[in-house]
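Here you get one chain, nothing else, as structure tokens; it is the form predicted alone.
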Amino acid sequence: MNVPLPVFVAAPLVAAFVLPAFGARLKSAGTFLANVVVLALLGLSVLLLGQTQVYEVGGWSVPLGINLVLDGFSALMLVAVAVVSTAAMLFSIRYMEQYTAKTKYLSLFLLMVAGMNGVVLSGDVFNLYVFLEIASIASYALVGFGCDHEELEASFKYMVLGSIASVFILFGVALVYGNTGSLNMAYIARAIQEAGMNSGLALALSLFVAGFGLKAALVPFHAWLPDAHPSAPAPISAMLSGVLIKALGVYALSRLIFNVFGVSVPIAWVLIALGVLSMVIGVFLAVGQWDFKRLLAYHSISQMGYVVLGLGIGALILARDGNRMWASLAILGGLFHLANHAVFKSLLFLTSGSVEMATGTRQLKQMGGLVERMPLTRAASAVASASIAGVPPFNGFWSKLILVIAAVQARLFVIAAVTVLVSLVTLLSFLKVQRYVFLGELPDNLRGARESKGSMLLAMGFLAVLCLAMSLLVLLPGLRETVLQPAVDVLLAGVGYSVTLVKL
């Protein structure tokens, strides 16, 4: 089925501008419309798996016109964004009733979805920047949506650091244009292939690493995330951690490094260093947390380290002209963990929102025994905890196993050992969550806590099933070849890929 690519940007964008007209009296109709839009995007994105398309906006050919590009990598990201958006929107139906101005919330939500879809489909660096800003500005407003002191402070801090990241990226775009005379990724890649890297392009690449590293909250660019993610409403925390930091950070950075600038040994080691630092520092900062959502936020930093580590190992093997099979395995591990993290971390934030809504607190030491009152939320939380800790047979186990094997094959034995160690510390951290939130004695003040209902349970159940079902993506060759391998092949193809796709 041929789906026009602009639909993924236009549909949520149009709905976002229509929704404020519904007002408070028609908020049920607005909620229904928003859910229909994200559900339709989920169905369309699944239909596009395995397809390749280049859409020239307005019929204008590049380099004069703008193109949207669909390939295995962008298709995987579109599905990830759609899956998490659908679950978060379902959860919002009941959860956001405790907030005012729900239609404005839905409008900002869809604006963020439009921006993320635009980032993953954009075929040129300037429009990638424009869509990145649309998604970022919507997310700044959503983090401060509750308007409490803590939320506004976190939103301001997030906006300041996000704006610094955007300036780095914009300067990088300007340097690329000045040195290659083009903004289209395929033309830039061809120019770099023909003339090679120069100091201006090297500076642009450094600015992209810093800018997108900030967006992805990689250590040492992570300072905004531990405040922003816990302060946002739970469905937005799920979106920020589940897909926003991936689409705006990791996706954009890996697309530029692999398909535009080309991999090299130094940039591969930069990715590996960022990955290892994020894994280790993120998990040890998480272990010491007693705020439920802040603990999850630090784990987001750690888990993004796994993703970047896999991409870095793949880049290192390619740059050294090593065995492409092991490079493919490393990239597969990174991208599979990216998809897995989108699901299990979103589920963890939704369960934390469910618990906070029932108890009125995020402090682990003030909870306990909630398995009596919230057995279904506890079951969903246990599934997500097992997934993030890498317990078999859940999805997180397989992606971590692939990463460890790839690190061993690249003869990075210390890094393989660190990967296993971080996974064990992650397991300890989530055993603490299960012990303090759901087990033990139920405090008297929490005896009135009630299980979530309706769409909130449906959203958590949907993601919990995916935590188990996604293991099949690597166990069944047919599924792997349809969903994951096309994305891996895009990055393996390197700088020649963009030129071939656009047929320059």
Contents of the next structure:
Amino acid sequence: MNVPLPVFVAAPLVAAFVLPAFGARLKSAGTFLANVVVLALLGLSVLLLGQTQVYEVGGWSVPLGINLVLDGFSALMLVAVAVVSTAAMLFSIRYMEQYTAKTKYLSLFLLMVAGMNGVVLSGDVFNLYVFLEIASIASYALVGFGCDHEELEASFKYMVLGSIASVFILFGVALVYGNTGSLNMAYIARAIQEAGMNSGLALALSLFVAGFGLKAALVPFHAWLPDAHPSAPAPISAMLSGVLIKALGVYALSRLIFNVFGVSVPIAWVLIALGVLSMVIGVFLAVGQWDFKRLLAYHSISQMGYVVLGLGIGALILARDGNRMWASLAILGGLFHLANHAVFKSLLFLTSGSVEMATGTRQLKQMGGLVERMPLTRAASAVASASIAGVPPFNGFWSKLILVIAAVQARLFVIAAVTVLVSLVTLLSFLKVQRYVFLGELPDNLRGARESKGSMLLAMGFLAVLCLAMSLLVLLPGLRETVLQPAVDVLLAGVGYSVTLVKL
Amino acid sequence: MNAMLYALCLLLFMIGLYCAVVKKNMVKIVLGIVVMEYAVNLFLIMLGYRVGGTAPILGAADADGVDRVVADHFLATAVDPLPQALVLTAIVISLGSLALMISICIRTYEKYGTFDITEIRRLRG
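Give me the form predicted together with its partner chain now, not the form predicted alone.
Complete assembly follows, chain above in first position.
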């Protein structure tokens, strides 16, 4: 089916600018409109899975005009964005009633979705930067949405580091344009193939690694994330940890490294190092946390390490001209873990929001015994914890298993062992969450805690079912061929891919 | 000459980065980021600059009978228009983020009564 690609940017963008006109009086109409938009995008993105399309904006052909490119990797990211934004939007219907200015919230939310879809679809580096800024600015405002001491402080910290990252990326774009004379990714890839790397392009690549690394919160660029993600309202934490760091950070970085600059052994080791550092440092920082959402935020850093590690191992095998099947497996593990993390981490943040709404606190030590009062939230949280810790048969187990196998095949035995170890520490950390939040004795002041209702439960249920169902994405060959394999093939094809895409 | 201009541009970028990373005052940090953005904008403009170049516009008289000579002359003298378009976009984006940064600074000042980031430390690192 032919779906015009600009819809993914235009629909949320138009809705974002129409919504403030609704004001407080038509709040429910605005909420309805926002939900319809994200649901429609979910439907459309699922239709596009596994397809390849190029859309020329305004009818201008490629070297002159701007193009939007959809391939397997973009389609996978579009679906991830749509799934998480649908769940977060459903959750917001009730959750955001405790804040004022709900229509402004919805408007910023849709702006962020438009920006992320734009980043994922953009076929040239400058538009990627523009959409990245749209999504980032909306997210800075959403982190500070509560306008209290902590929120403002976190928002400022996030905004300073985010802006520095954006300037780095723009500087990289300028260097690339100066050295290749083009902004289109396919043309840049061809120019680099013909003329080879030079010092300007190498500087651009390192600026991209730093800039997108900051956006993805990889260690050592992670300092802002544990402040920013917990300070946002829970559905926004779910969006930030679930998809924003992936679309703006990991997607953009791997697109540029694999498809534009081309993989090489040094850059593959940079990815592996970033991945292992994030995995290990993230999880050890998470263990000591007693703030529910802060703990989850540190685990996001750790889990993003797995994704980058998978991509790095794939890049290493490709750069050494090793067995492409094992490279394919490593990238599959990374991308599958990316999709899985989007689902289980947003579910964890939604359950933390539901707990916070019922108890009024985020401190683990002040909770306990909530399984009596909130059995359904507890069930959702248990499913998500099992997924993130890699307990079979939930989705997190399969992606981690694939990553370990890939690491062993690449003869990186130490890294394979570290991967398993980090997974065990993650399990311990989530046993602590279950023990302190849901089990144990119910404190007297929480006897009145009430289970969340309606749309909030629906959103959590939707994601919990996905946590189980996504295991089928690797277990059923048919599903794997349509959902994950096209995305893997895009990265495997390397610089050749974007060249065939625009038929040079 | 040209290399020195690029070096100055890089120096401006470094000054901005230093200011954003080292300064303790929120407003100075914001200004540091703005200086970095200006350095990158300047760099983009210089990429398309050409000493003694003309505006990249083909006049009506030229366009009617664009022959080889006119086209060659145009290509030899016109500056590159693309970086100029990019810089316009980049300026608008930095205006948007600057407005948001300054308003967050003002709201933070209302809450804490100071711009000093060493005193604004409720969140542990």
